[in-house]
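Next comes just one chain, in structure tokens: the form predicted on its own.
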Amino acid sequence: MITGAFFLLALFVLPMWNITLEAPQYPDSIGMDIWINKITDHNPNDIKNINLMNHYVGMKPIPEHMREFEIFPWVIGVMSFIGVAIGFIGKKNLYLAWFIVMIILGAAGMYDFYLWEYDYGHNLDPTAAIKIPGQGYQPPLIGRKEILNFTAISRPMSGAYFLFAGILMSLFAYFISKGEELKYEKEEAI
């Protein structure tokens, strides 16, 4: 249980998700790596290069800072902290129940970076340059979508990785404890 509340804090060092745009006048892909608290380009000025062309079909900038940049290190750090405590605490009940509230908050921070990505790619400035009534160009939560002559590439990097990790120790550290006690229950039946 310690170990996997250790792991969420990979995300204060590694990003936790990509989106890549492929298109033939990018042959070497452009995109950016989002974090905790910030959105990096993947390559240098890939931002730069997405933004420019994104104001052609009327979207706006990708964002310097967000709310959520200033809510998730928070979460991720009290989760962390609070996943220690069980650790030495002991409880099995309360590793299930550190596991089930972080479903619950992971869930709600892909449905928020659905939002996000729902509003950047169907709010658009009506003065664009380039309009093609119907036409959103929200990226995939996660996989592969066509957007005109782009395929929009979205995944999980290695932060994510580490996050889904440290919850699933908690739910195995609940099973493990649970077999234990079921095994110390039979050694005083005998």
The other form holds:
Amino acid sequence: MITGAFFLLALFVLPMWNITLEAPQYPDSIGMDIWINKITDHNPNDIKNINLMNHYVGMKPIPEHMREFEIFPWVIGVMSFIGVAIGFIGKKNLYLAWFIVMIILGAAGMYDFYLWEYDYGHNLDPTAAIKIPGQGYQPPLIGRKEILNFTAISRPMSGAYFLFAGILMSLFAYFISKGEELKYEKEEAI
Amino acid sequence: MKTKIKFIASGILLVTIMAVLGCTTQNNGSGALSSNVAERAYVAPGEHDEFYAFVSGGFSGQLSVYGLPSGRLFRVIPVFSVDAEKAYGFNEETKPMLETTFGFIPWDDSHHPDISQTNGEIDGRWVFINANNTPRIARISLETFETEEIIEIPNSAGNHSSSFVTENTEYVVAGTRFSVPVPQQDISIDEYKSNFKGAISFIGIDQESGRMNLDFQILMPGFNYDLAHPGRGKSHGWMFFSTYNTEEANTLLEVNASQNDKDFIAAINWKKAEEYIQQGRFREMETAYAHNVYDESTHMATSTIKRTVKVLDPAELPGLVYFLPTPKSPHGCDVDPTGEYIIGSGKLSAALTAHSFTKMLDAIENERFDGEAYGVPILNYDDVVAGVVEQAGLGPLHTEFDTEGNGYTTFFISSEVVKWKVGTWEVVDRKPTYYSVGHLMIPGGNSRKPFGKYLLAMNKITKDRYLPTGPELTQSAQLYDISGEKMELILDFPTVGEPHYAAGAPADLIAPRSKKFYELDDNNHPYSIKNESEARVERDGNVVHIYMSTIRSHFAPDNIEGIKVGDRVYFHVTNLEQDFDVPHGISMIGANTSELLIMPGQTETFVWEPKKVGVWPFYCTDFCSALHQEMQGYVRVSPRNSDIELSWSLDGE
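Moving from the form predicted on its own, what structure would you give for the form predicted in complex with the partner chain?
The next block holds the full complex; its first chain is the one shown before.
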């Protein structure tokens, strides 16, 4: 349980998500890495080049500041701290509670990510040079999607894997400790 | 059913016979006609060539970059001639590159590219090339494929036996074709003999930056110095120069310089020269030559005049130079990969002479000399010759080598390439060229480590070889596959200008280091701007500086007012892009100069002197993006006495 909670801290040093754009004119592809507190170039100048390309269809530049960048580190920090604390307390039901809260928070995070993607792909500048009626530019939440001449690929990165592992470990911890308790109860029954 | 089988059987038989016949025709026919020959020169769309070939442009003054085996042209690197397409010699940044002590010279005749080497192997850092007419040597970066430096060679005229690189790129040598009075003076041409000298220059190379410095010159007798080759391995430390006109004629050379049965290959011990320099046994001579350097960080060139050169006199310095008698006005002077044999190609002869370096050292040690010329000992032909390739062809010019111990020599008069065995001096194969071949190039074939595989023959005339284009026909190169015992012609391709020589290198030595774009943060051009908010216009008297930026798909600023007739307007344009292959261009209506073609992260400048009142447009000249055609702007030009204030904007801001 404690290890799992510590795994969350990996998000402070590892990127969480990646969106890559592929097209013949970009043989090296261009992409951005999403962290809990920032968005960075996958390769130097990628965000500049994504913005340059997207401005033709009126998409907003990739934000340097978002409200989420301030909230997420706190959420992850606090949840990690609580996780460690309940690990020391050692109450199995608290493990399950932490697991459920993390699943809810994770789902909320993904929903928030979706909302941003929707806005990014649909809230277009009315003065854009290229307008294609009915065309949205929203990147996929996860997986591949063709957007005009680009293939957009959205996938978790190492930070997210640590997050998943941490959450699963809490569930694992819950089952292990439950097993021990059952055994104990059975012995008592005998 | 049986008949059917018979039919099939006879069908198979027929196919077999046809195949056999086909093979026979293939073997007998000219290489270029056989079917799989095309495949060997074919590089499929999207695929890369195996080798780079840097082919000189001769009277175009430039250096072309081709792929081998496809013969596809990738780029023409401007070196000694202005290039309006790339603004070379037109923009303010590169004008100093073409400055000389004779002033700005917009053209030259580029001859012999040579790639830098380490331990006698091609290393792909730089390529050097000589200007023949107004003597200069240029250094081209193989990261940016741009000319980075040009140094003028004083006391030289017709800088032909240049620009050849020593084993570790210690020096690039430059030898004079014409002998001239040194220093120049107003004397009768009839006073040629003994008054004219031939300067051989040793240009030291800084191993980090590649910067060139004219370390010293050797003032040789007044012959013509034609080509040169550095010693390799055991002969490292020596440089060999072919000479002609040892008759020292100064008129009707075609007759008067062709009388001696033998001219010389001059063997220069440059390690000895270094010792003499160390000992101070040189003369510091007053002279003047331009040294032009392009700085990648400021994206600008500067030209400075240097005033002195150290001069060595071989008559006073024993052991510095020896003459090896070599038949009939040798052109090529080539050293095999082991460094043992020095091949002299007597261009008026039918044979090829191979001198032995070991025998040469032995003769020198035992002082077996056959007289001297202007104080330089002449060795005995029989003491130094190792072998002769007899009746190889007519008019041998130039030799390179493969990995299997074969030499390949071009024959101008008999128009062919001849393959022969080093050591046994037997002719192995010969193939015609179309027509009148000059030099040839095998990638690495002039170094200790040839790569073999292909031979590029560079022809002087093409006659009926291509579709005609009026009286002026294309120049051409021909590619031979030399991987087998017999050479096979696999490709003809046209070249830019006249290809005098080429240098080849495996693509994987150069391609991975090729620069993609310039870092904007590293741009130290004094008039660069790093983002649009810095865009502005400043006036200083009648001089106006426009600090402009480009990014897809607009200029900033794109509306400028307050310019007046008689102003001198500098457009300093920075390309803010940071992705590869996104240049922007710009030109102004009526500008008396070329466009600019600005690479990402780079700043370039052109001058415009408005002559007419009105509103005048400028636009992007490189199709940069979907909205390239919208990438444009206006400058309002008012009368000289107008009081309209300077103003500028982009989208009204």
